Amino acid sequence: MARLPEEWTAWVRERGEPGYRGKQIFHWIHRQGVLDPDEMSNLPKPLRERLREDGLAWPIEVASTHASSDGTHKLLVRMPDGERVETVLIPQLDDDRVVTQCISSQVGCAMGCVFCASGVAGLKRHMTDAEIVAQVLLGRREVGSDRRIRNVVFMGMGEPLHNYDAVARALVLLTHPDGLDLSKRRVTVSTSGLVNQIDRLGSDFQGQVQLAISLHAVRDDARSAIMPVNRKDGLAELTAALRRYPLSKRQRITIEYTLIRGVNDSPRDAVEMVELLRGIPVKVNLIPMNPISASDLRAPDTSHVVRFQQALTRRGLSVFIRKTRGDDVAAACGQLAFHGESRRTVHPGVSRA
């Protein structure tokens, strides 16, 4: 299914059937959503068989769903081999016909970030084109007719960045005019701060693909602690990325900031954070950190975060409180991970070698 038009072009012209066919199939799964070969029905009998034979079939199953009190649902995916990731649908606060989704890239990660439930449990194996891909065409299923998808975020389990060429071939079929035809402008890709994946991500779609950094700490040891991928690249190369980065005049990237209280939420982390980020078009997305049950860390308490939100707008910075949405089924921004399996209570600076 992860073929692009040309290549579906390529592959019925060596079975002997006319080009445009290529481009029919790529219309039924992509902007269709339908990958049984029997319900394609302008295809020639013979050809529907072959692509029977030749595997085309869903490359997820929905294997449960959670609905949250707020509209949110949680849709827990399978994939043949029986390994599961969580994908998020969250209807838009104006406008419940409007619905953003959060995908996962990875099965779990291995960034290993003490206030992510993803990270701590651990990397499991990367998921392919095809299962990236096959997350938006079960979201707009489950949505159904009356509402789309308009936003999709790569914030769900792992890091896209460790994942790229099958996360960079996802987004040429997601934003493919011939088939979902998402706007780039409406895809995030979020990052830890992989070096130099940022700056191939930003040379491959001439940074018209969104860009969203989890920062968490302006200080290198204290995001050390908490974050293991600063080890290798720093706070000074990550910020240098970022002025790499290729924007138009408009466009912000988007720094994430989980709030966690006594780690990093004081009056001087707000103010270092404006220094570090002096001259690069952003805005701050503050996020009071989801509980997990792998950490004994908590979020400040509300009047603290509005505090910490206004020492920042006071010295320039455009910032937001985002908004907790899917928490009472642990869909929440952090919470996503592995269901039924035990997971490592980690602190930071604990080593989880």
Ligand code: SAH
Given for the second form:
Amino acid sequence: MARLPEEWTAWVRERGEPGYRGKQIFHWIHRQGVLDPDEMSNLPKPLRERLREDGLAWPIEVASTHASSDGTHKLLVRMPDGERVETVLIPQLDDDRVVTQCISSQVGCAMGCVFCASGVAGLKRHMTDAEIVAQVLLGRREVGSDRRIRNVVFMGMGEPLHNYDAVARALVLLTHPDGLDLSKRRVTVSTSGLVNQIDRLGSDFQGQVQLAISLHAVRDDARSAIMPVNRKDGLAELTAALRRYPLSKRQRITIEYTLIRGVNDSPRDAVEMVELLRGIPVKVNLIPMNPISASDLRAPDTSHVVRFQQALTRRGLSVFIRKTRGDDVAAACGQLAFHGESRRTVHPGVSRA
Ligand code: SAH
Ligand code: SF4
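Can you return the structure of this protein in the form predicted together with S-adenosyl-L-homocysteine (SAH) rather than the form predicted alone?
Below is the whole assembly, all chains and molecules, this chain first.
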């Protein structure tokens, strides 16, 4: 299902059908969210049969859905080999007809960040381009016709740039004008900072895809202690990559900073963050750390979070405190993990299939 329109065109031509049928198939899948060949009513029956023989089918299915009291929906999706990941639908606070979807790119994650449930779990496997895109097709079905998914963020399970090829193809599919047609600026790739792949993303998409960097610490020793990736690509290399990322005018890189009590929340950290980011067009999101069962690390008090924000804004950064959404169904940042494993956060009263 992850063929591009031109690839579908080649596919139908090889089977003796006119080329325009290729675009019709792409349209059914990515515009209509229809993957059952029998429902593709404008295609001749033999072609529908060929599609079925080719194995066209949903690459993932919804195993269960979990509604949070704040309107956030978590979908647990299952892949053909039984692996499961999660995707989260987050209605905009001031207009719930507009939805942001958080999607996964890997089962688990190899990066090993100590504050993150996916990192603690380790990498099981990459997801395919089809599995990644299908999360959004299923998400769109879930939100229904009177609401729409406007933003997609790669902030679920996994490090998207570690699965570069599948993620890059998924980006092309998600933003294709004949398909879901999401705006590139409204698709955010969040990375722990794989420098070569940041460069690749910048050149492959001319900087049009929104980039978010998980910074989380502003000195190499501190960052390496909580994010092992920093031992390979340190802060000097990372900030150099951000400086050369081909941003268009008015566009800014998002800096994510998970605040962890006693680890990265001192006044000195605030001052050094301003120094580190000087001259890079950024907006900073502070995320008070969501608790995970595998770690004793915790968020600072709210008043401390606000003081940290003020220390940054006073020095000229634009800084937002990201409200935790969906934490009553373990759908908040960093809480997504393998379904059913003991290391995850399981909240009482939430049914799990
Ligand atoms: N692997 C990518 C994207 C997935 S994580 C990345 O690291 O950027 C999405 C965001 O949630 C990242 O900024 C990540 O650092 C953050 N995060 C991970 N665990 C968290 C936790 N326990 N509390 C708050 N944020 C967390
Ligand atoms: Fe992986 Fe991101 Fe979690 Fe780090 S924060 S372990 S990179 S998912």
